[in-house]
Amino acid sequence: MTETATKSIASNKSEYINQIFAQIAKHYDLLNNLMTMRFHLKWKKDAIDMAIKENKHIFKALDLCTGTGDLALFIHKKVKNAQIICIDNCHQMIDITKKRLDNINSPTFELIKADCENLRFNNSSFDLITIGFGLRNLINREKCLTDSYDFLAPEGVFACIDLGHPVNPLWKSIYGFYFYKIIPLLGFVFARNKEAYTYLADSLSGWYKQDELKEILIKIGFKKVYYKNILGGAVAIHIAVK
């Protein structure tokens, strides 16, 4: 396959994923709350708490694939004066985040519509970089991870929360049934979009296992990397310190 053809396939996939999130943006928070019984908010808060334990001097943060801004808001609650840049390539998501942040009336936020795989920031620009349930949807994940390493200042922290792969056979079976049967049904009933939530389940097939992502982060150069499994590994928080 030629380089041009490969780029075309990647571009088409990226556009397809963007369209999916544009279609479900207004139902995104509702479905997240239903699918996790609102526990996703606790997990995201835990991810920020874990990151701040590694670096208590957060002056500038970057939230990749910000979605509707949950992680950015948790950062703001923990570090009031930190400057937080939120990046997403779906303008429908950015619009929702903007409305949420306008209610806070804080000058510390900056929202940018951009591709998280092609960002241009100076090296050592950030003390914290976060990404929540977004890395899995990127085409060139390792470029995003390598860029994140470069963008972080020494002692800076990268925090990723995303779906995981349970190890226990019984739990893995229950998890698979829930994601491949129940979640698409919820998407159809509450968002009238079964396809988008079928994609969510399908995205697991090519997604890193927890140890695989840990090894990639170590290979990139992070000096301290660990993860915390949630619900038997159905969700995982990865923390990497530069």
Ligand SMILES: C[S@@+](CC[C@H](N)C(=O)[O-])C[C@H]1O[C@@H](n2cnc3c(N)ncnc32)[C@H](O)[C@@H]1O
The other form holds:
Amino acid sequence: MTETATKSIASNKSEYINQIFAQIAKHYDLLNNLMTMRFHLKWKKDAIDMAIKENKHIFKALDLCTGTGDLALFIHKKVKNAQIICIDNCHQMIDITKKRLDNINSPTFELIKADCENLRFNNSSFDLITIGFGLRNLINREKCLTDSYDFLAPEGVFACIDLGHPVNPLWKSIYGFYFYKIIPLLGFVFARNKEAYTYLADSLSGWYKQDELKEILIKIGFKKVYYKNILGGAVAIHIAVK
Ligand SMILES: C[S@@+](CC[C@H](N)C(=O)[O-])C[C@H]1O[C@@H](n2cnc3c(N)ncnc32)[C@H](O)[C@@H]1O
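Output the structure of the form predicted in complex with this ligand; the preceding block shows the form predicted on its own.
Shown next: the complete complex, the earlier chain at its head.
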């Protein structure tokens, strides 16, 4: 395949993903709360706690694929004066997040519409970089990861929370059933959008297994990398220290 054809497929896929998030933005928080019985908030808080344990000196943080800003808000709660830059490329998500962050009325947030695969920050600019349920959606994930490494200051922490691959076969089939059957149904009932929530299940194929992501982070150069499985590996939090 020619380079132009590869680029064109990637750009179509990225537009498709952008459309999916544009369609679900309005119902995003509601569906997350329903799908996880609000546990996603606890998991996100745990991810921030784990990251801050590794680096207590957080002055500047970057939240990639910020969506409605949950991780950014948890960072703010923990480190009141940290400057937090939030990035998302979907303007419908950005609009919702803007209102949410405006309510906090803190000058510490900066919300930028940009592509996380094409970011330009100076090296060593951040003490913490987070990405929640976002890396899986990127076409060029390794670029985002190597960029994150470069953007982090020494001792800086990268924290990723995302879906995982359960190891236990029985749990894996229950998980598959939930993602392929129940979630699209919830999407249809509550957001009138079965396709968008079928994408969520599809996004799992080709997504890194927990050990794979750990190995990639080590290969990139992070000196301490580990992960914590949640719900038998249905969700995983990866922490990587530069
Ligand atoms: C599943 S949501 C996660 C939102 C939030 N981080 C959370 O944990 O709830 C994924 C977000 O990534 C954004 N996104 C997807 N691809 C992106 C890209 N290439 N650049 C920036 N944002 C992207 C989507 O618009 C969406 O808001």
